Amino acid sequence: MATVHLDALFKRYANGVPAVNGVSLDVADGEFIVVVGPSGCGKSTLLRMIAGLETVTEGRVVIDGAEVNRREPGDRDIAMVFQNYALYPHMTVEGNMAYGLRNRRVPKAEIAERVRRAAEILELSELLQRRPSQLSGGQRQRVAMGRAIVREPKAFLFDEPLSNLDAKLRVQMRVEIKRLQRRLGTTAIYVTHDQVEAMTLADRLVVMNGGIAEQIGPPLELYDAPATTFVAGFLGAPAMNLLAAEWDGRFARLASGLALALPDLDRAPGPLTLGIRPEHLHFAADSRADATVELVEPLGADTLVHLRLGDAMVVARPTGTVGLASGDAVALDWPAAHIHLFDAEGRRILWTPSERETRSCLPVA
């Protein structure tokens, strides 16, 4: 086990565009860090810099107290699990798991014991003599993880390891990876574009955008208090509703004509973005007609209601089923406790209305 320290890492390619732009991160011993973001945000490049598969343009990678920028990947004492498994097709499961240890001239008895223990942990004991072509996708991914485990590395690096699996198997493997990491207590850095994987696996999240770490913190902290509109819109399915508004000193006036009274907001007039998550946008029991129902999607435990609010679309997510249909006019309730505000640059506005649990941002004429 080990700590990992990233000190202002930059990766610039020949065209001068930074793929990774000054990312700093301290990973504690035994911590599970998940780096998440859309395609092209720099998350895989960041992981490959830690692994030594990409050169560092500027900054430092420090593993267990030692700078490793100039060390070859094999000398960094890390193990990487890829999305395509990277198994040798002509070798058995046992051969694939043992291959790296044999190259390092580990004694045969120790290799056999390490492979046996890893196979037992991953429930691969009955499959050791099979070849990759005889395995399911989930079994192949467990073999790839077993190959990493037998090395007993200081840190695991995962590069979208579940992206080739079907939805059901992804859930199963996600649980297995988290259980395995807790059992072994090994430091892990995991890259994914899947926010569900990110939220469920991480001790802390790193949300990447355009090569920059937009926000770092525990998953629920980022979900409940996103630092930027990007984080707010990226985490959550469906995403947070984000609406342009103009603050006039008393009301936040939306483009639809709806004006919300925001209690205790002490801010000069100007543009802002108002955000509310679908599960927090409620229907009010009065005769107002704030929005029109466009589409109702029943999901069983809850329902997605797509609403037109002027020229904007918003989504509400009430629990259970709702007696609404396309074309219905509805009134909306905006709980103050769950309103998020962002400035013109998309940065979070600190706002603490009194009586947060009971008051709503009431619409006004």
Second form
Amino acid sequence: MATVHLDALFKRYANGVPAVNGVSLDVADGEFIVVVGPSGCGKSTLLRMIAGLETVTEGRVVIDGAEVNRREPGDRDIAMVFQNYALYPHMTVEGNMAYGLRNRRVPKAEIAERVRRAAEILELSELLQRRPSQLSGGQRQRVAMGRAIVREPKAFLFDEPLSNLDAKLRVQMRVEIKRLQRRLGTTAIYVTHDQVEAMTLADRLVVMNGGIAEQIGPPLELYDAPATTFVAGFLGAPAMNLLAAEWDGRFARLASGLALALPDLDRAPGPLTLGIRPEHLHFAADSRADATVELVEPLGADTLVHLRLGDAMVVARPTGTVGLASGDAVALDWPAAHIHLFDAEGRRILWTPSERETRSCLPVA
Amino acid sequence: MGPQVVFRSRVLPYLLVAPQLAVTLIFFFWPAAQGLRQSFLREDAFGLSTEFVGFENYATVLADPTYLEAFGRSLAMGALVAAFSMGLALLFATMADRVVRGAHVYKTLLVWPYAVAPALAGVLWFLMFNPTIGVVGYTLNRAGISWNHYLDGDQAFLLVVLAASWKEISYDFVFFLAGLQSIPRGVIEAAAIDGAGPARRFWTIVFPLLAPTSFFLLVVNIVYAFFETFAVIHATTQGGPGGATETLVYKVFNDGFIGLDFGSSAAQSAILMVIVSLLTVAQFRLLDRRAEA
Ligand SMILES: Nc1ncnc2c1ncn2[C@@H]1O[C@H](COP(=O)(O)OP(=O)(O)O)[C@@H](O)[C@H]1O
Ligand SMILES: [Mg+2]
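Having seen the form predicted alone, could you give me the form predicted together with its partner chain?
Shown next: the complete complex, the earlier chain at its head.
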């Protein structure tokens, strides 16, 4: 149990690739941090620097108050779960779990006790004498978890630990990991590219893009107020609708010709990006024809309606089923309280419309 | 199993395997059969008459103290060549596996000796150790260590072992390097996080995972030391001095082609064949068992 503090971390690989470009983060004791981002954004590199598997080009890694930049991985008192589990193929399940304790010269009786307890928690008691090759994917995953928890480390590091499991098992293990971390109270840093995993597991999320942390905060805060268009587009499935618009002082004019009144926006005219989540884009009981239905995907609980809006495509997500078919013309309702605005650089524009209620910004021809 | 080809013609498949079959039959089975037949015969000194003697040649060979000595010598050579070449190859491979810069040059240089013909390798080492004109031999003698492998049997034996090992290092190196590179990096990293230092990681993770490779190389090296060293010995000591480097294979040659005792030579060949078969069977069995696990 410990705090982890990252101070302006940089990593440039030997071939010149700048993988991490200055990430700072304060992880509280017992906190569950999820680092999420697309493939190649530097998540693994960041985690491996904390583990000591990659050297730090610049910046500091501080675990429990002590800088560990130059410490060997084995001396940092952290445990890591790898995507492919990295179990020792020539050792039994028991051997895999005991290895780290034996290296640290923990007394035999205590090793046996800790392994027994971990095996019980993870339902591995029957499998202790098996080798990794005789286990299913889910069981191997458990062994990898077991190897981490018997050590009782200061922090758990996870690098996409569920990516190799099928969808059902992934959900099950996700719940289990969260429960285990709560029960043990161990600080955890978890890397994933799966935004559902990220949203459900995290106390706080770090959204990474191109080696930098775009935004750090509780999942719902990031979902409700994304700081950049990247975060807006990355969190949520289907993604937030992002539309290029021209602000003329009174209206935001979309490329399709649609104009939205943005009350109380105090801003010089110029380009901006307008965002709205599919679940917030409503159909208006109106005879206007703002958009054309291209495709209807009923999912049961709700429906995805893909709409053509001039050159752009947007998705609406009404609950239940809707009586729409492709080709239908519909009018749209844009509740001001749910419209996100971003400037030309993709940064969030602070905007508090006085009409916070679901009031349509009437499209103007 | 990949997709299987089904032949319509009944003749074509046989035609396709015929060349391979012919080569095996003519160059392996036929001489082997000849040898086996010969091992049960005795020829008179002028090669005029032969007589069937059953297992008498075998009995003579196995009771011959020089044969048993050659047997021990071969075993020692096998053990030494395997130990030398595998030990050094593993060391080099472990280091090459870590090299980032210039790894290609390093690996290429280490593989080169394998391209040198065994006889040349032998001559090369003998020249280097030549007591009067060899760099090493001369230096040794100057330093007060008396070196003359033309007279000292143990030194000659050691030199044959060195020459044979030198070539074999390259071969073992390639396999060890491939073996090392097939160990997932994550496993090594997990061990590092589990608090194992480099030495402990090597002995508890890397070495056990290389066991199948090591066993394969052990068999190959022993077979090599038994048979392929013929060229080295023939080009250098010719079994001398005083029989100090006469291995089983060299004795087959000596007794057969120099001593013209074909019956005994053939019986010795047959025994060698049995030894190789046993080694190969043992190897396949073990590899099979590994594959199942
Ligand atoms: N060992 C390495 N050497 C050079 N470049 C690397 C190495 N590992 C990763 N990279 C590069 O660094 C960037 C970040 O990689 P990584 O941290 O693995 O991303 P992620 O885990 O988010 O998918 C990528 O562009 C990748 O190609
Ligand atoms: Mg990764």
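Treat the numbers as computed from the prediction; the structure is a model and nothing was measured. Residue numbers count along the first chain shown, from 1. The term rigid core refers to the most C-alpha atoms you can superpose between the two forms while keeping them within 1.5 Å.
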Discussion item. I want to check A344: does it shift between the two forms by 2 Å or more at the Cα, with the core superposed?
Written reply: no
Response to the item:
Here the CA of N15, compared between the two forms on the core, is shifted in angstrom by 4.1
